[in-house]
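Next up: just one chain, as structure tokens, the form predicted on its own.
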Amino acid sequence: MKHRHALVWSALAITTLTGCQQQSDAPNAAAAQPASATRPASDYLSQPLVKDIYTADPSAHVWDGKIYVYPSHDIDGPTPEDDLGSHFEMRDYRVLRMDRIGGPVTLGPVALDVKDVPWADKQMWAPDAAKKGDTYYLYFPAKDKQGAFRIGVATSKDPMGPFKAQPQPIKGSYSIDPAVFTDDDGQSYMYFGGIWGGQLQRNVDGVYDPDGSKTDLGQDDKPALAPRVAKMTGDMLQFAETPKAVQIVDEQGKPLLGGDHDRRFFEASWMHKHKGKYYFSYSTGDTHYLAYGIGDSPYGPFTYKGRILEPVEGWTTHHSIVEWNGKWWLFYADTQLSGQTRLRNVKVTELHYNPDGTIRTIDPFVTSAAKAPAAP
């Protein structure tokens, strides 16, 4: 994969978090040791939030003034790497907490383990969380006993867990990468879906086809497979409606095509709201961009506007965007610590908007020109 560089904005100015300290609540946590040093640390715009374990797919939330990050927990399993992500063998979740961005990071104990989810078999991939009243909800994908991804939900009175899983997955759920957005009126929506190993192409009608396409619909000249959105019930445990397709369109209002790999949806939905507009962001997968569109409704359509993040080191890109202390922040991951696709580390950097509401593209690397001292 090639890293494409953009100009690094404003003084590289973001807090690079090189001074973060990690506090582990798990005394036996294995330290993440670099497997291959591909770049010096100074080449990266931001530094890993934790080094005790490998983490990825960070879903960040601000509750009671603190930042909570719900990542997936990478492990170094034996499964060979393939295009369906079989080598991502995650089996539990641990939550990160920060009182402030740039400050110490607390690594919580196991918040939920696959062995405690009655319906799940393996591969607890990228999660998200939500809060309603005094209850916290952890949403997670996992493969059931038939090998199909479903989305489950677990609850806790503590944002760090432990969480207790519901006995069955959310009825009508399928595929991966749940992201739950709560609008200003208190209504919550779940966005989800991912192609290739995420199986969306095997669940076009919500019925899992184990013999379906390996990658996508194989129709480059037709509209790309769309992520899904569904309104949540008041108790946050089920869909209140049949999931709908989320349309991502070009400036002419035409759906992005399956062959448009630089812009079409692959996985990693996220929704946030800024100045009354809805921002739907996602990963393009095999082209390694974080992209986004802007719309006027939580259902879309969303007009493609550009890239949030250029390719990181590592294959996958999965993110979240939150506002904290009057600024906006992008949480993401790369493979700085290990150099291995399956072993990632989460990071954070500041995100900036242009006057027209578009988002400035971030380069995850510090370019040589940016690092060079100013001319006298």
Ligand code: FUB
Given for the second form:
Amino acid sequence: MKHRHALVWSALAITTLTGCQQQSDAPNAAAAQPASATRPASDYLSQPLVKDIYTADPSAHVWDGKIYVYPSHDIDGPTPEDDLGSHFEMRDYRVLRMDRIGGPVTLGPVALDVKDVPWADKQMWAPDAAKKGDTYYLYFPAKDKQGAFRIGVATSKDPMGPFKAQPQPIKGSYSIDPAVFTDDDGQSYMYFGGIWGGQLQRNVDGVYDPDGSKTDLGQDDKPALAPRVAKMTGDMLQFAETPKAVQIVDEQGKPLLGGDHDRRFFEASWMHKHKGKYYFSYSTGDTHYLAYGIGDSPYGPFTYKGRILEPVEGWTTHHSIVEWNGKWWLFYADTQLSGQTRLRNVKVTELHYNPDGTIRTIDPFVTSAAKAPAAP
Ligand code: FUB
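So the form predicted on its own is up there; where is the form predicted together with the named molecule?
Every chain and every other molecule in the complex is listed next, the one we just looked at coming first.
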């Protein structure tokens, strides 16, 4: 992938946060290329939740009053960067736990390793988790032995894991970035999909075409590729229906077009419910925004409403939104610790709604004006 922001920031590299380099246990991270902060810490709206490993794609949940974050575990592999994300070579997952936001973060041991997933070959990308009864479910995308992304599920009685994987991926699953939302009536839905390296465009009919497009449909004036949603079965292990397209439309009800890179879906689905409305949020990928739409049903359509987060440092942007202690929180990631797109770090900041239910756009950087002392 082209790495617009990281290229800019790496040119500015300064080394005020080398503590993370000493603490990091990311395999080969320090050896391959010394970690280095790219700006003063005070430039960033919030600070990394953990510095011992690199983490991204944070899916946060509140269970029994505690906050659990299920991130990707970034490592520094040998593969050069490309537009398919081949450099995201993650092999396992580790879970973060907090008793309160702003408090100490517990980093769990390996919760699931690719070597323990019979069908998976590589690239354990952005996961999510769910709870039903006393069982926790870890949902994760990975490439199978044929190079096609599928979505797997693993279970545990402990939210920190270890999780035991099902022997096969979810039947009929494809592409990446599962996000599982449970509605007030107890029904769970999985949202998923991602274009370019996420292969959604190679699964237009749910069948993987290894020779399909590397990017998208290549039709800028046609509706953009849509994320997918499917009801989950009662046991949370399979789709209860064939996945459907999730429509994201403009204020006139027209689907966003493939050429509308500032607004169209790229990857990183998330669903949350606020005051009875459904909020579908996602990354616009190559334009680096977190965007959202609002709808009246978990299936959509969702009317595009704007941006949640302006571009972070790093190519990717991926998030989750949860309510904790009466406030709403955005979990996201950037590359503050490393300056490298493949070595990210997760963060959290408060999210605010406007009186009309829209979300106030967040700037991940602190502006000079905001830093300046108030005039006497
Ligand atoms: O972390 C690997 C991939 O990068 C994720 O699956 C995407 O959402 C993007 O963050």
